[in-house]
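Single chain ahead, by itself, as structure tokens, in the form predicted alone.
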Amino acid sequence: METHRPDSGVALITGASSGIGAVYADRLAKRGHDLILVARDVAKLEALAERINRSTGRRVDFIGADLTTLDGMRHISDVLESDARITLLLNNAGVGATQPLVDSEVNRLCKMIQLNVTALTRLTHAVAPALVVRGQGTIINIASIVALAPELLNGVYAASKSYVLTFSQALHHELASKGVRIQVVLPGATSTEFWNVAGLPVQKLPQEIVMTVDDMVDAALVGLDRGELVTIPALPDAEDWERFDAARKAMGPKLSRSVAAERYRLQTD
């Protein structure tokens, strides 16, 4: 199968202070990128980028931000809108939640909306015109498998990442053609600091269903040089994956007619 490789440039990460981001970070400057790592831990920041700077000799450079404020959204918005070194964007940054509904706090709930949805909007919206303008590009957006199994863990974290999945082929379909790559990498559980935020430690996980954070970068990276638009690192058949899409699009024609489905019409004597 031919593989495909984003281009060298710079690339600006998301929550890569620690787990998924930070080994993103490893990966892609071995891969020749320069990085921009974005996170909210200044000092996580500061150690990371002077040991990839070290093991790799690639340009490493950060930014303290919270993008679950609008400052921290606006300020990353400007980096991604006025440096033209950066071809991939990788929107990483993102929480989760385990409890039900009922059981969680608002605000909580708001913020992890904010965090996972709003700030990934408003930074792909800064960073694609410069891509279309260019005609090359890449934008990675890391979902989750709850995007497709909303009945796993919270159901408002599940609907964000829904977001991030529905967003991510909307984006392929807008911009594809205009030489910009997209791709949703849908995790499993991930050994990651993640589930102690999320309310549920990792190790009260069953083993069996918890994969590495480096196997789950190295196979979502083996997956962006295939092409892939959607990679589900723990899937074991494509094919699943292909016949679930297939289905959801053969549905299209047929969900907005001007009459409704015989079944819901009223029926007369």
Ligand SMILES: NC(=O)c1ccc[n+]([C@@H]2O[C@H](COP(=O)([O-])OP(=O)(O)OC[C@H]3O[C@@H](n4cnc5c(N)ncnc54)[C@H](OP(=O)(O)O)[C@@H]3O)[C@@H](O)[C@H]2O)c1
The other form holds:
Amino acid sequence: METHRPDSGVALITGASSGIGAVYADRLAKRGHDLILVARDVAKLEALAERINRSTGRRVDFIGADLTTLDGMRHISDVLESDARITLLLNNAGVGATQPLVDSEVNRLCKMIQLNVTALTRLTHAVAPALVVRGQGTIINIASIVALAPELLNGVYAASKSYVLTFSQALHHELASKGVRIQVVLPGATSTEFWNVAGLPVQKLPQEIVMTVDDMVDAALVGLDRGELVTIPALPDAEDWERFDAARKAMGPKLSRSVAAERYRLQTD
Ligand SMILES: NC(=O)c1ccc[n+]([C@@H]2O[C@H](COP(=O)([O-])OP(=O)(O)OC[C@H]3O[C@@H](n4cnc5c(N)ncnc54)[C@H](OP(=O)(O)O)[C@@H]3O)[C@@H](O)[C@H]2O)c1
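Can you switch from the form predicted alone and show the form predicted together with the named molecule instead?
Starting with the chain above, the whole complex follows.
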């Protein structure tokens, strides 16, 4: 068993039954968090909970919930609203797709939006007021590099992850001064079940673009400890992101004015 760290409160992790969420569960327990694990596959959650409890001594609870359903979202929102021990929400549950829009089944795309966007929004909305009252707490949102590269993979998946990035930036703007930490993580290709679910086995990707799930989560936690709002684990030069973000911010004051830009004015001669 690991040496106990000071109690860090409870971390609620969605999509904890496999992949990125399961590795975060291990790492957060080792950092002194008790855990509430959420996903649909209760047998996997139970096995993970037992393993983490045995290796870290932390308390690990789990809840089976389908976060594409209103009942599932409400159940977890109620937990987030009522359990004052929760100090960290990790919005990780998500699915992707690789097919073009016109070849995709629309109900599947809408379910993806329910999970990647609606559930993430509802759960954040449920926990944020309590964190603000306490003046501390952390929300980590798992986006994707497709938030910055919509030409890759399925467009609805990319747009759902752009939402996660934009929402996180807005949350940071609103909550940082109230003591609530926001981090949004943009993983590149990571070797998990995600790719099978999305319809493209990870083995078919060029292996130089695929990171192990352990390395990805450990890098994201370094970003958290450095106080980053946006963490892009694979990006070699942080200045690439900083320049991009600075260009966006510089445009801000020019985006809304009482007159149309010169190039859009009607020619009257
Ligand atoms: N792997 C990558 O290359 C990659 C890259 C960038 C971003 N991401 C993002 O990383 C996050 C985690 O994905 P992963 O790579 O770890 O894939 P994964 O191994 O397939 O994990 C997805 C997790 O989400 C849960 N989940 C799926 N549908 C759910 C639902 N309806 N209700 C509740 N939980 C649900 C799954 O559990 P159950 O099936 O038991 O419900 C599982 O625990 C996702 O948001 C994904 O978009 C992944």
